[in-house]
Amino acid sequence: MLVLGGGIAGCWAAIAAAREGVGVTLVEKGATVSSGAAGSGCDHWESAATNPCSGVTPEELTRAMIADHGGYNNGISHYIECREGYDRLLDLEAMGGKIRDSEDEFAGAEFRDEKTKFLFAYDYVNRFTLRVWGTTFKSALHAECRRLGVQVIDRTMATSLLSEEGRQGGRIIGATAVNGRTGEFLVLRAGATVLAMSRPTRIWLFSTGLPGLSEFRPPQCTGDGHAMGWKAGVEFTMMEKSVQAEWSGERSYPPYGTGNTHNTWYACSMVDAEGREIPWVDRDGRLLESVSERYRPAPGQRFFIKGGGESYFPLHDYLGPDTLPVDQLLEQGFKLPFYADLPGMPELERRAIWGLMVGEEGKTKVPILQNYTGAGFDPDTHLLQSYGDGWRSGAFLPQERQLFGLPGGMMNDWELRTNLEGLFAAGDQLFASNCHGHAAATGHYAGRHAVEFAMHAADAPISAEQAEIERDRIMAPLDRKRGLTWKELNAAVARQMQHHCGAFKTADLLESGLAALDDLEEHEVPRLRAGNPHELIRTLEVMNILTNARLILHASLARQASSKHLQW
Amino acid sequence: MTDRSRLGEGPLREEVPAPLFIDPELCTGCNLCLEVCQVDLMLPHPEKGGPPILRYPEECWYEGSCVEVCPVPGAIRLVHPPANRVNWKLKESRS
């Protein structure tokens, strides 16, 4: 078994496969102990519909998730999330991850179940999202991989899929990879392969000064799996969907580090510049008098999903409490800037946001909780400024876009197989995917089914020619002393995509964009240079970014009608 | 307004053009920070026991795993770029 990508989904796929007793190799570009978008933490685990306190069934919740996105959602993968996410949480606990308030820090809180000591977020009545101590998760997953004998190959970037007889569309029988420290080229054979390499980034957004902060996700999540999959003949869907950017590190403020009311900060009180409290309303516009009501469905409502901000066009059925829209607030005389009013929150809610969720969420323990505290921020007395509406912490232009909010990805069947024999996909590799629980549940599920396939797969020799062609392709930048750097090419791709595949899309624009990208492919890629294996990895990533941009343009050209939910 | 001097405990970017400040007096050169960095932006010091070298600081994702894993408090600190700094004020204050 070969697993490509050592984030949450990849680790779970490797663990599931190793538990079945097969040999597993895990290839990760960074360091498996910390890699991936959720390597440094996770503050809430969504859609744990089978936990003993849940007021919704997996079927109800999956149907709601599909309906809330107008049908443009991955019903299969989210059903797996709803059915098995809670099992993975219990697995994590057995590995040493913390999922309960075992020290009774929140004893008596409205969001706590006294029997199980679980803490819940958002809908306190229906209790299907758990607050968790996710900074304990990744190291536990890594240790479990090692304990089970998974061969973990870190600092190594998978570059291509190898197919039977070297044929595009053929059965996947292995992969090539290159080490970012030594430059060693690897050819890996596999009975089955799980792709778990996140989703494309840096297609429209790129900062030459602070490239590591170009996007919300880690800079090395560049959609390498998408690029190699497309070249191998994998089918995708919804790749034409992109949304106006919501997050980057460079164009906005640190994620979860500004005053807001969503996600990690749900349902924090807000005040305006003069200290006037911002009103909260339910889905029907009914004014909510107490903080407690922000965590409850409206009268007559069965349950709500996440409390605003998840779907771009949420259905009334599942719409949660929220503050009034900013334009309405300004009309009513509220004054910018707004601030998060942690001191105005009940004590246990305040501590659940600042200290538990801001602290356990990825990228918050050191950069936000520790650093802000060290600089004097006190949640009992300070108001934290807000810089955007909803959960945003910045303002973006219409052409500054991202693959976010259930973007496109690989098509899958009920076993999380792609259309290519021997190739499975998990986590953000899948279309319409998001979040930690989804990555964990689909990773484990894909790992199990890939093992079943591998057990019965006939041996097939690697095509030496296919591996050699790939070796020559990826090593070429090391041989050039002069030429283009990866940053220059990434900036060029982002510029072309902003111009030709921004808020407005027409066939002429898209075709012009494709011609511009073809030109980059033909004339600039052969000039790329890398001074060492580290720079080679960065260079190969941008070659994948260019490939993914082309994939998005082709998907856009194939679309013949506007679509609200695809924001196209 | 936030007291900027309190946020300014980190290095000025002119002095250390980097997201990370490593105190060479406190650092034992164990390289744990280097090994958990998913971006792989550091190199080991050529001399054993020396502090890691920030080879590709601009690739930092400002996630902080390096600080969390460091066994010596204060030996490595993460400092957001100035453009990323956020304001707060006392609740009673109107400034």
Second form
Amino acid sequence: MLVLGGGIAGCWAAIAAAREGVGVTLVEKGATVSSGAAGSGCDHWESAATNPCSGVTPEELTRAMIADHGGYNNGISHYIECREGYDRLLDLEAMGGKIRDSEDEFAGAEFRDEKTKFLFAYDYVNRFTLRVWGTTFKSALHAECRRLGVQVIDRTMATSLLSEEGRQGGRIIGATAVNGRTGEFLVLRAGATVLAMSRPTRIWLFSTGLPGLSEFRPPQCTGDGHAMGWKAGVEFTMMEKSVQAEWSGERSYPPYGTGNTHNTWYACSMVDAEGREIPWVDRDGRLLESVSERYRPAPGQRFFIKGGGESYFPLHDYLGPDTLPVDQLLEQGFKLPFYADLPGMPELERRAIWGLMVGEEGKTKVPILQNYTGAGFDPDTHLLQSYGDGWRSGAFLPQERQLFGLPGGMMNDWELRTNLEGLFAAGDQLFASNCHGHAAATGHYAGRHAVEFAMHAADAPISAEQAEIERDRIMAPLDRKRGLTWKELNAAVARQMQHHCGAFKTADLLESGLAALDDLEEHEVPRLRAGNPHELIRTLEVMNILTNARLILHASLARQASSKHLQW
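Could you give the coordinates for the form predicted on its own, as opposed to the form predicted in complex with the partner chain above?
Below: the lone chain, stripped of partners and molecules.
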């Protein structure tokens, strides 16, 4: 079996398959021990509905997720997440990952269960989201892959899917790849293949000077699997959905590095320039007098799901200061700038945010916790200013977009198979993908079902012609001594997408955008150059970015109707 992508979903797919006794090869563009969107950590594990403290069932939670997005959600993958997410968490603990407050750092906290030593986030009554030590997870997964005998091929980028008889839409029987250190070209054959790569990024926003700030996710997560899948004939849905950007581009502040109230910082107290506290209210507008109330459902509310900004139904929503427009707060007499008031919170809540959550979330342990602490920030005495529009990390224009908040992706059935025989998908490869727990649960699930398929798959030879065409395509930039660099093309694609596929869309705009991308494909891609295998990987990534931009434009043209749930 072949797994493409060594992030969370890919590692879990490989582990599940290897435990069934089949040979597994995992191909990863980076270093599997720390690569991927969650390679640097995660601070919470959503939807662990089967943990012994949970007050909701997997069925209730899945239905709520679907309803809160008006039906534009992947009920299959999120049911798998809700049903099996806690099992994967226990597996991680057995591998050496830390999921409990074993040192009793938070003994006596309202969010702690004294029997299990689990720490919970967001809804303290229903307790289905756990605070975890996610920086311990990726290394544990990598070690388990090695222990099980998974063949891990690091620093190697998958470039295309190989199909039976070389036909688009045919059964997938392997893939091609190139090593980013040596330039070696690989042809891989498999009975079943699991795509477990990232969602597309750097589509609308890219900084040539500060490429590391081009996306919330790692900048090398460029949707390579989406591009490969589309060329092979995979069916997609919801690719027309995009949201206004945050935590991206050179005008952004580091993720979770400014005062706010959402996700990692939920439910932090906020004050204005004169120290006046900005109120928290529940879904019905009832003023919450204490910090404890912010973590409890409203009267008559069964439970709530964090992330009110992505919810359209108050049944499972919550409200807070960050849901109020800044101009409305100014009309009420509040004065800028606003600040996160960690010193004004109970000690255990303060330490849970600054230390545990900020310390374990991806992209925060070093750039935020370590650097801010080294610069003298003390959460016991200091406020942290909120920039941009008052709550987010930067103020972005309507045309500056991201594929964020349950974006589009590959269609799947109940085995997480795509429409192509022999090809399975997991994690961010799926439409309406979510966070760490979703990637873990769907990766393991896809791996199990891919094994079943591989066991009975008929042997099929690789098309030498298909592999040779791909080798010639990807190696061409190495043969050019002069021409265009990958950064220049990435900037050009982003500019065209801002012009033609921003907040406002019309058929004429979208058609014009496709024409502009066709022009880049015809005249600029043949000029791309790469001086070495490392630059070749960066170049191939941008070629995939261009392909994904075309996919998004075609999806947008097909929609022909506005939808608030798709922010379209």
